[in-house]
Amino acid sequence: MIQHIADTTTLNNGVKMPWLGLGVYKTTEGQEVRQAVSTALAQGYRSIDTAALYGNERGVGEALKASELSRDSVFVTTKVWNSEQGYESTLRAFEDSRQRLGLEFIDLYLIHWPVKGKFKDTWNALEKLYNEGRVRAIGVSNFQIHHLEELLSQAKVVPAVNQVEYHPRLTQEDLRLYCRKHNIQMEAWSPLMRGQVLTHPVVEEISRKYGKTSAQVVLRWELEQQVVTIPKSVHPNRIAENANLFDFALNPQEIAQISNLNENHRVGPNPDDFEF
């Protein structure tokens, strides 16, 4: 059972990754992202998820430096964007991200989307970065089972993580089980479905039982599904609230009730239809 904000999952290469992190998608570069990251670190978060696309890597790095936390105590994820995929361009993109973050190494580097005809060359670049020790773990984002199968047919390193849209309306159970079978840690982006799932009667009823918010119940459900979660907020009270997940646990019936809300409904793009 996950009982503390500092609790970690062990990735398939032995690297430990916190179960809970702060996502900074659409968080503005500069003061806003610096404040959000600083608040999260003060609340005990030890994982920050950014991406080249987000345009805020520099601010994330500045907040990390200002925190004076040791480098090995904070897990930092970033991602290569679609327009930079390919072998040589990915190596350049990684170095650009690393410099913006001001870090000697990245904890987790992800392929942001499975760009057809490019993601295997991109993966070869990630394997090079991993083998050189410039990144501690490598993974993918928004990969469906068929993308993973295509990648695994040639990969020398099995992805450590697959970060996908995941919430009670989109449980992707086949993908979750596939990742578990292949020892790929699933991670949820948009874990609260942009707030759309929080007023569902099932979620509200469970939240009343535990004296918790609907958001806390949904995030706890994700953790109990063994899915890493990275809720996004720039509001200090929400950042604190989203971390207050470790003094209660859902029973199997409640976990099933929430899982049964699935409708295969996405709030983000479908990886098979996304215009790259």
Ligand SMILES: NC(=O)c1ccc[n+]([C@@H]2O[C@H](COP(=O)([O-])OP(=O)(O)OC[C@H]3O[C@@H](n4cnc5c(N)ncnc54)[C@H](OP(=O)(O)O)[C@@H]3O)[C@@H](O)[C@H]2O)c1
Given for the second form:
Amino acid sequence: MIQHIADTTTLNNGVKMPWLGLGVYKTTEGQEVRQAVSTALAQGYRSIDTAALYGNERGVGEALKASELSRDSVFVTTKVWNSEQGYESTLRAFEDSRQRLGLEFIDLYLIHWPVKGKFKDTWNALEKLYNEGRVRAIGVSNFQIHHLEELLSQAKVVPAVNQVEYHPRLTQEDLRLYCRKHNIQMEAWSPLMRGQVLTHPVVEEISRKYGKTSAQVVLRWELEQQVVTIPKSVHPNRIAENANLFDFALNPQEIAQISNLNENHRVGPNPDDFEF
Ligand SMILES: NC(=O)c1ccc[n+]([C@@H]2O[C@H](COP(=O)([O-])OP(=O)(O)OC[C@H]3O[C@@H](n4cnc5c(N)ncnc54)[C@H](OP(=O)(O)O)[C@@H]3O)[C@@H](O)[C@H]2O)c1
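Coords for the form predicted in complex with the named molecule, given the form predicted on its own:
Full assembly next; the chain just shown is listed first.
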């Protein structure tokens, strides 16, 4: 059972990654992202999820530095954006991200989306960065089963993580089981469905039973299924609320009730129709 904010999952290469992190998509560069990250670190979060696309790596790095936490106590994820995919351009994009973050190394570097015709070259670049020790783990994002099969047919390093849209309306059960079978850690983006699942009567009823909020119940449901979760907020009270998940557990029936809300409904793009 996951009982503490700093509890970790062990990735397929032995690296430990916290189950809970702060997402910073749509958090503005500068004061807003510095404040969100500083608040999260003060609350005990030890994982931050950013991306070159978000335009806020500099502020994330500044907040990490200001926290004076040791480098090995915080887990930092960033991602290579679609326009930078390909071997040489990914190596350059990584270096740009690393410098903006002001870090010697990155904990987890992800391919943001499976750009057709390019993602295998991008993966070769990630393998090089990994072999050189410039990143502790490499993974993918928004990969469907067929993308993973294509990648695994030639990869030397199995992705450590697949970060995908995941919430009670989009449970991606086949993908979750495929990832588990191949020892790829699933990670949920938009874990709160950007707020759209919080007023569902099933979620509200369970939240009343435990005296928790709907957001806490949904995030706990993700943890119960061994899915890493990275809720985003810029509000200190919500950042604290989203981390207050470790004093209760859902029973198997409640987990199934929430999983049954699945409608294969996305709030973000479908990776197979994405306009790259
Ligand atoms: N790999 C990818 O392609 C991809 C795509 C999307 C997202 N992500 C990552 O996943 C992270 C999370 O996903 P997301 O930002 O799309 O959505 P989310 O975490 O599901 O939802 C964030 C939204 O919910 C609100 N919120 C947060 N906590 C709340 C609470 N306790 N009660 C009520 N509302 C709450 C936030 O508002 P306030 O900020 O105003 O509090 C924000 O509008 C991102 O930040 C990013 O790091 C990755």
